[in-house]
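One chain follows as C-alpha cells, the form predicted on its own.
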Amino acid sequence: MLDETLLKREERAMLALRSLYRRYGYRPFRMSRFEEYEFYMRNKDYLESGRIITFTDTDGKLMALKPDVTLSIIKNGMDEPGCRQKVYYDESVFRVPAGGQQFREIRQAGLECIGEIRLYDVYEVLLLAAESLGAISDRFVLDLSHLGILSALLEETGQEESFRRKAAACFGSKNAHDLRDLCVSRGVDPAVTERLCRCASLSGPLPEAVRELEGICPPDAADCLEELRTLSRLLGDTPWGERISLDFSVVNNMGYYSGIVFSGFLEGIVDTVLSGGRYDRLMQKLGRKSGAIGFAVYLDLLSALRSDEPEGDPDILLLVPGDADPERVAQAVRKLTEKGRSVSVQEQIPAAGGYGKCVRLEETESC
C-alpha cells in the first residue's frame, strides 16, 4: 500500500486533485512534451512569456518546448455539438516566471471544460477550484470576477482601445485613484468614471458583493448580473462558500478571456496558486466552435507552504556499524518498514537533514 506520508507535498496534492476530478467525470489528458514552435508564436500574447524553448527535430522542423497546456488541449480536441470535452492534466510546462530570468520547469495541475458551455458547468468547475484549493489547505481564498461586467462598464466610457487597456491595468492594481485620473483627462462622463471607480475598488464575500455590484453594473450587463446572482446562490450552499469573494482586480487577458475569471490563494504563498476563467475567445481565434472554462494549479508554490514535519525526513536514523551482518540490517529495516516507519540506514549522523528519532541496531527491538 501507498505510504502517502512519503511522498512531497505537491505528489500527494495530485493524488488528492486527480480522485477529485474523476469524481466529476473528467478523464486525464496526456500530450507531448512539444509542439510546433510556429503554433506557439501564433499565439504568443496568450502565453504569460514569449520566450520558448527551441530546438530543430530530425526532419528540420523547429520545435518547442511546452510552455503552456491549454493550448494542447484545445488544439488536439475536436467540436462535437451537445457534449463536453472535460479532461484534467498533470504536466510540466517549460517557461520564465514572472520577475524571472531563467527558464523553469513549472509542474502544474488543472481541468478544462470544452463545449457548449452553460452555467451549471461554470459553476461545476468554479467548486472544483474551491476543492482543489481546499484539498490542498483549508486556508484559502477564491477570488472571482466578471469580464462581462468590466467589458460593459468600459465600453460605456465611449474610448478607444488603448484607455481600455490603460483602465483595465488599474483595475488589476486596484488602483482606483489613477483609474479616476486617467477618465478625467479623457473627458469620461463623471458618472460613468463612478462607477468605473466604485467597481475597482469593489472586494468582498461574494453575496455582499454581487448585491453591491446592482447599482454598479450597466444595464448591457443585466445578464452577467443574473449569472454571478446564481452563481452566488449557488456556490454559497457549498462548505467552501464562506471562502469565495468578489474581486475586480481579477482581470486577466481579455483577448482571450471573457465571463467570469477567477484566481485562488493559499495562506503562505504570495504568489497566485489557482488561475483560470472562460475564454471562449482563445477558442474562437484557434478555430474553434466551443466555449471553454478552466484553470491550473501551479503545483511547484506548494513547497513554500510551511509544515510542522519537515518533508522528506525519515521516522528513524538507523546507525549501524561498517561491519555489521547484512541480514541482520535488513530484518531490522523489514520490521520497521512493516510498521510503517520510514527509515534511513546510516554510520554516523549526517550533517544535513533531520529524523524523528535516532536508533542503533541493538535498539530496534524497543522501536
The other form holds:
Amino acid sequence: MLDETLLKREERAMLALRSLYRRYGYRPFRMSRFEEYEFYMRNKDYLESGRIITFTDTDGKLMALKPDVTLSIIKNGMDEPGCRQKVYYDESVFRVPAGGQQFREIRQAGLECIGEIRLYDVYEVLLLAAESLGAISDRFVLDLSHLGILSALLEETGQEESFRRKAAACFGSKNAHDLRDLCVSRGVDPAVTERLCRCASLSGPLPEAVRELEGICPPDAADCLEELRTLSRLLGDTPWGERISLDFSVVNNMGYYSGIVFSGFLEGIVDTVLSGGRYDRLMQKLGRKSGAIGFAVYLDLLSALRSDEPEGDPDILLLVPGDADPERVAQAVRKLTEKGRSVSVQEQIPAAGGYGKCVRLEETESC
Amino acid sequence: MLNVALPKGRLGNQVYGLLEQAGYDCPGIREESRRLLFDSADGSLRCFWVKPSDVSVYVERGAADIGVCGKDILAENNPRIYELLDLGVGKCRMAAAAPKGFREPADRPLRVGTSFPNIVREHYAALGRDIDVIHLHGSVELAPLLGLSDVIVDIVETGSTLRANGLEVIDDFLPISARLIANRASYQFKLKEIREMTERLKAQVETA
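Write the structure block of the form predicted together with the partner chain for the protein whose form predicted on its own appears above.
The complete assembly is shown below, putting the previous chain first.
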C-alpha cells in the first residue's frame, strides 16, 4: 500500500498531473535524455539560455543533455490532418535557468497538443493549465495574453523590428513609462501610443479586462479579441474562472509563439511555475504544417512551498548495547513498527538528525 | 504586509520622502541605529535599506515585494521584475565620454572602459561598432587618461568630474532615474496593495 505522505510535494504533484492529463486523452511521451547537439544549435533562439551541456558519444557525434522537451516532441511527431497528437511528459532538462549562473537539473511536467488547433483545443489546454496549478495549490493565478493583439498593435506603429523588440520588452516588465518615451522618440502616432500604453498596463480578471480591451484592440485583431471573449465565457464556467486574468506582460518569445500565451503563479513561489502558449511559428520553423499549443510546469520550484513533508526523523531512537541479543532487538523493533512507529536502532545518540523519543532496549515494553 | 527594499544613501532618503508624502510611515527608519527592518504601525508595510545594486536582487528573488532601483542597474542586470513607475528622482544619464578633441579610431575596435559592460555591449551592437569592453569597478574616468581605454561609458549627473579630468560627453544615450519595481509573483498575490502604492506614489510624482 502506497503511503502518499512519504512522497515529496513534486512527486505528489506529478501523480496528480498524470491522472489529470490521462483523463483528457493525453498519452505519456518518453524520450532519451540525449539529443544531437546540432539539433539545438539550429533552434538556439528558442531556448531560454543558449548554454547546453555537451559530450562526445562513442561514435564521435557531439551530443547534448536535453535542455528542452518541446523541441524533441515536435521533431518526433508527424502532421496528420484532422488529428491531434496529445502527449504529456515528466522529464528532467538540463539548463541554466533564467537569471541563474549555473547549470541545473530542472524537473518539469507538461503537455503538448499538436495538430489543427481549434478554439476548443486552446480552451482545453488553458483549463488543464489551471487544473494543473489547482492540483498543487488552490492559491494560484493564471495570466494569459494574446500575441495576435500585441502584434497588431505593434504593426499599427509602422516601426521596424528593433522598436518592436524594445516595445515587447516594455510589455514584459509592465513598463508603460519607457514604452511611452520610446514611442515619442520614434514619432509614433499619439493615439496609437496611448493604446499601446493602456494595453501594457492592462491586467485584471478576464471578463472585465476583455471588455477594457475592446477600446484598445486594433480592427485587424478583431478575431483575436473574439477568441478571448469566447475563452472568457468558457473559462468563466469552470471552478477556476476567478483565478484567470488577462495580463499583457506575458509575451514569451514572439519569434516562436503566436496567439494565446500564458503564465502561472503559485502563492509562496517567487517565479513563474507554469509557462505555455501557442507556438505555431516554432512548428513552421521546424518544417511542420500543424499548429501547436502546450505548457510546462516547473516541478523543482515546488520545494519553495512551505513544507508539510515528514523530516525523515524516526519516531523512536532505540538505544541498544553493541553486545545485545539480536533476536531481542529484532523483537523490540517488530513490536514498535507494528504499532506504526518508525524506529532507528543505534548504540549512541547520533550527533546529527532528530528523533521523536529516545528509548533504551529494556524500556521497549512500556512504549 | 508589503516588504519594500530601499536603496541606501541619498536616493533612498529622497524615495522614502516620497513614500512619506504618499501617506506611508515606518517609524525609526530615519534614525541612526543598527536596526535593519522598520515596520509601519499598522503592520501593513516593512521597509529595509539595502545596497542600491542589490535592490533588484531582493525583489527578483521575492525577499522584497517592491523596491526602488536606478534604471542603470535594471538596464545592466535585466532582472525578471515588473517596472511599474518612473519616480522622477535621482535623474542622471548614461553617456560615453572621451578626452577633448578625441577622434574615434576607424582601424581597430574601440576600447571602452565601464562599470556597465552589458549596457555598453548592447549600445554599441545597435550601432554596429566593434568594441573591446574593459570592465572596471570604479574611477572609470582614469582609464582614458592613462591610455587603458579610448572612451568611457558611465553615469553622468552634472559632468563636473568629467570636466575636471579633461573629458567631455560624446554620446548621451540612456536617461536614468529611480524606478519602482515589483516581484512578478508578489504582483499577482498582493495586487491591491501594490497597485495602491503605485497610484499613491504616481500622484506624488505628478504633483512634483
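Positions refer to the first chain, counted from 1. Note that the coordinates shown come from a computational prediction; the quantities given were computed from them, not determined experimentally. Here, rigid core means the biggest group of C-alpha atoms that superpose within 1.5 Å across both forms.
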- Does superposing the core leave K335 with a CA shift of 2 Å or more between these two forms? yes
